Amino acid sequence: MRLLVGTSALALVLTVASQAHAYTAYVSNEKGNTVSVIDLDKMEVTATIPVGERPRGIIMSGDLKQVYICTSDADHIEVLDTETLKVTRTLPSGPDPELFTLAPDGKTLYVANEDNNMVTVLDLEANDVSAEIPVGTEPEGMGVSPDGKWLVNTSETTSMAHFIDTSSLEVVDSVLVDTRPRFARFTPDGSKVWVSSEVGGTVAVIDTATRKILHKVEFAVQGLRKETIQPVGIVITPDGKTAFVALGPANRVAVIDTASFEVKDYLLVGQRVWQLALTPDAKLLLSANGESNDVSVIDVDRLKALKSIPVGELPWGVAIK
């Protein structure tokens, strides 16, 4: 009986993996100073790459040929070639880069520099900093609208979401949210931006046009103290209907209906889930689980965790090619 159950589970994993179209995940390991490369067909790590000190934010380039990595304690951004799996160059970033976002045209990186309260604008074609934008204290979360017109930065200590006009590179509005905002994600149509507040324990849904908070999503997991539920990373499905929120030491990913803002489910994953990433076909959701040193792979249609994949020490972020 045990053999049958095991075979069935393995078959399910392989079936879902075969639908993943040979996707590859890149996981930044904050304490291990490495990036783990995961083959999502095989559901296993195929390479471990040494990078600079304290890698956190990680994102694909526009052409999918490179991976940008915030090496926070090295005070720069490293560029990893996806073919050779070698770090080919570094980019200037300002001190302590933590998170960044890529403009839709793939030509500009917007980087949050936690130590100097600035957002650095990095021209990727010129390989140089084109501007610095003063924001609140301890900037972290970075989100850009699908049309590229709006940039949102969250400042942890100021507890604000700063709306930046990308044409003027000026802060035009700041929205007060709950304590310690960590992440910003625009909806696919750009009409709203979701901002997670780690200590406040909520996600604020903000109207892009009016910069007014439309709703605050709250969380309650049976058997857990409220202070252990700490929203961080957010992803939204391409159809805009479902949001997933990483809940930190609650070891859960919340599933939210974006129309009603109702929390539909809590998915149990590894310990201290931090950042999330969807495969481009939105079939698989990956979570970086810092304290259990693994990545959970979730079947989005079935809302079920399929597998835990061991990676490096203190996994922080995930990018998928």
The other form holds:
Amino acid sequence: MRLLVGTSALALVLTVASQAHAYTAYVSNEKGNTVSVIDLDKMEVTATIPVGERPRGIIMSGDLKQVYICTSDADHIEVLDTETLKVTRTLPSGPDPELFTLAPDGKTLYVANEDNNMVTVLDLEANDVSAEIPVGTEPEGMGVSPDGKWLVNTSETTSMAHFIDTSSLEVVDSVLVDTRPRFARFTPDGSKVWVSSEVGGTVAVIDTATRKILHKVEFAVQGLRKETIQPVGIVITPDGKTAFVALGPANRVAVIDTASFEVKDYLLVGQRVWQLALTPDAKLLLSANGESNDVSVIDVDRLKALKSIPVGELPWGVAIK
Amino acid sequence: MTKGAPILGIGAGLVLFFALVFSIVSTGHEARADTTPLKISIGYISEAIPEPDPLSLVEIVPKDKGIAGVRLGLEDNNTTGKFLKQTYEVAEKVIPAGGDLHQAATELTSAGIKLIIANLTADRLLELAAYPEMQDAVILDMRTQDDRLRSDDCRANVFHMMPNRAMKADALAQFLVSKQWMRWVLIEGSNPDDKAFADAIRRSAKRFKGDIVEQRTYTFAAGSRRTDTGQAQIRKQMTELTQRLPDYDVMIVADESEVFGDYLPYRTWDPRPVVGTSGLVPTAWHRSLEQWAGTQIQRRFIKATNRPMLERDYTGWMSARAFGESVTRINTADPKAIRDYMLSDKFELAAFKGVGLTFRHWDQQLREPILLASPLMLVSVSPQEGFLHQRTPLDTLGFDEPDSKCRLNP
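Having seen the form predicted alone, please provide the structure of the form predicted together with the partner chain.
Once more the chain from above appears, this time first in line as the rest of the complex follows.
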């Protein structure tokens, strides 16, 4: 009987996996100084690659052949080749790169330098820093609009979302949000930016055109104290209808209806959930759970956690191709 | 003795105040980049009194302890301020030991400065708070740990950034209880500050059912420290001090004066851990804290000063940031408005502790998690799991409203 149950569970996993089109996830392990490679068909780690010190921000290149990794304490960005699974080169980034975002044309990386209050603009073709933009104290979150015209950086101690015009590379507006803003994500139509505030415990939804806060999403989980709910990573489904917000030490991912801003569900994941990533078909959501050293895989349609996959020490971010 | 930036005149302050009122009307609640320029002048007052030398040669004795944190906080305020057209400056007043505090205070107030950061001992702080010119000022106390300033001697114009001894003792007691180390030996020094910490431990023992099985006082002076013969003599002294005790789990030492505390670990008669002012220490800040983005401020501080951040630097940083956070949110530097805002439920200071920090309205003490650290490592953070409170677990540390003798904002 036990064998039978096991087999059907396996069949379920295989069904889900077959829908996942052989995706691969790359997970940065902040304390392990490694990147874990997960085969999403098998739902297991197939390789662990040593990288530079304190890998945090992680993102796919425009052609999906490379992974860019912010190795913060090495003070540069490393480029991982997805074929050979080797770090092939490094990119200049300014000191302590924490998070970055890639321009939609794949040619420019915008990097938050947490230690020196700068956003560095990196020309990928020239492999050169083309500009540095002064922002607030402890810049972290980086979001770029789908048309590439707007860059939003959040600075944690300053508690602002800075709107940067990517043609002039100047801060044209700064919106005060709740304390310690961590992350910025544009909606797929570019009309709004979602900004999470870790200590404030809210997500501000800002109108791109007017830079006014349209709404503040608040969270409440029964049995959890308010201060343990600390929003960090945000992803929004390609249809723009659903947002997922990682709630840090609350060990949950909030599911939000973007039309009503109503929190529809709280999905239990691993401990200190940090950054999130969706598979390109938006069927699976992955969360990096820092304290439990694992990645949770969530079925987006059914809003169910399918599996937790052990990775390296202190997983921080996820990129998927 | 005045260092730092020029000071605003009262007239300019008034003009600013009106400019602010209008800017609030025109921009509404959200502060934006198009607001009227605002200059915020903060006064820093300290007295150059000698402090006990640390017992260990390894421990640093910086000359800029405290003020270095204020300066970094000011820099952070200005980084934020440049997006809001706000500039912050600090007028630093350091009087000599026993110097004229009133004169320093009136120099600030006559220049229109009513936002004050005080790096003073308890009696001097009470003097400052009592001056007529300071009655409408907001004084942030970055230094005192004295419980009496949060009870019989609390003052409406003083807010406390440093946790008091009762908070620290409770933080330690909760940790010991969570470890089931319930039998304590208390060894205290003979100076008033040592006794004050020991009193706080005795209070915590009652609150958390710790069993103080024996108390001893250290009176002899340890001579010739840091020399070859000194260390042999110290070892003998500490062993004698701690022999023939009843069964106990942990030794709590109360030696704020740095006379013998750091000599206790490994030299006790029985093999027991040492906690309190040495060994495992409750503190607002420790250089080993890296969680909650602590790494970031540790690095920024080291970059600015070439040394690690100490507890009083941290409370100095928090003081500057508490003013900055308030001005950013309410877009005015008016002391009355800042006082009201700091006491409101909207105020929240992010200070690398994972939760927003707020003030207790009854004694104007900042609620804050307390770190428990060994010399090189963070060991735990109190409040401990399971110590619950209807308002916030942070109110399980120190004087809660029902047991406070202070009723500042009923």
